[in-house]
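Here you get one chain, nothing else, as structure tokens; it is the form predicted alone.
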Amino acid sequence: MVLNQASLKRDGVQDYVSLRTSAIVLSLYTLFILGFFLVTPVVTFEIWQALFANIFMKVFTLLALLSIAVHTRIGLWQVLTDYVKSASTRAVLQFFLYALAFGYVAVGLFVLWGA
């Protein structure tokens, strides 16, 4: 009987999904963040600051922090199994470069709500 003790429960549709959906919310925001200064002549921190306070926008933003999250921790997951081959050296990269993920989207978090 063969364990997938990486995987948490979770299976490969799931993951395939998750892996989607967080591409098209990044996509998205890619396009609204792009579409915003080309139709913004000249952008100013009040302007910048008026975008950010708008709720829809720290919403979308933060479904975008999360969206890194999601497809940060599939991706690493994916190639680190791929080709990192001894378990000791990939359980420490994954260690450090999810927390290294955590640490940007916590920073964002603190940028989008703290101010």
Given for the second form:
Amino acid sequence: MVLNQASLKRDGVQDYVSLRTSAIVLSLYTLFILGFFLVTPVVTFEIWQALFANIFMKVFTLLALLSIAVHTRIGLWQVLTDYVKSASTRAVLQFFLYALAFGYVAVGLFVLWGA
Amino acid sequence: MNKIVFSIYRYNPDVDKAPRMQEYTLDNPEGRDMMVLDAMLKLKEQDPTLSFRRSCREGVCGSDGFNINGKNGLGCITPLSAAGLKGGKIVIRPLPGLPVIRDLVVDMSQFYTQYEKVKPYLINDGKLPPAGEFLQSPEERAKLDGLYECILCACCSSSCPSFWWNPDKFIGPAGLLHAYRFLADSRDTATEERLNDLDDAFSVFRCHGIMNCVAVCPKGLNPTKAIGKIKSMLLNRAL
Ligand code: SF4
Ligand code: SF4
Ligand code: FES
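We have the form predicted alone; now please give the form predicted together with its partner chain.
What follows is the entire complex, opening with the chain shown before.
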């Protein structure tokens, strides 16, 4: 799925499925984080760090980061093809926005597995 | 309502530099309710240059789709009372998103091109029918209800943002309703080819379920539901 999402040509069915699965992952992640804040009376730095030390949490976060990349890529392509009719302008905009989305994932990875 | 004020979109590309809204007043001493189309016919008696299409005047031909007080509908089956007033007036514009030929007459070529793409006719390889006639069970026939009634008025497609932005690539709700009408027909044997033709990122999947089409269809049809069925068929085939 991730490899397919990296190709330039869009595939309707593939995008439809990817958009929805990534949306489910992101909703679950949001609910989980919200739930965490609700059940934890005081969130100290140690508690927060312990949460992310858990391998399950790391995998979940990685999944959420990849979902953001996939979701924004498809979503932005749809919005840009709706509103930007010049192919060259769209290519430039797409490049910058995708680079930004990639940047978020990269930063997330460094935060997860960095120092 | 002894006097009804209309504000109607006027544009004659041969003469006018830009479109304008023109006001008309209709005397209605008895305060009678009437269809928007009947009122417009009376206005046309006042001003014969006012142009619009109409034919059957009973919601069958699909000629008189207009944007009435911001909502697409057929003039002939929309009563003035149902249209309501917008700032004390009844505001009539051409169907949005389609090129204007003159006043309320729009160029429907894009709409018909998309309709043509879905091959809106029965395709049968000749293996199915028994000698004589195509037989269909009442259940099979019932699958076409809510699909075959479309009169191609374009109220739906011209209210759909996805169709406004990509009228060359997205089939639009009317065309897709017809696509599903033939996909669902037990006598049609071209299901695979039909799905192949629709299987890209634009034709079907540009529908984001906004449901403007359902809100405006004067025949009470539900293109979004039909589009959902096509999406499931494409999905099932891919999984
Ligand atoms: S689906 Fe309804 S609104 Fe759309 S063209 Fe057919 S009759 Fe008109
Ligand atoms: S449901 Fe789909 S076809 Fe209907 S108006 Fe919305 S985007 Fe257009
Ligand atoms: S005039 Fe035929 S549908 Fe209104």
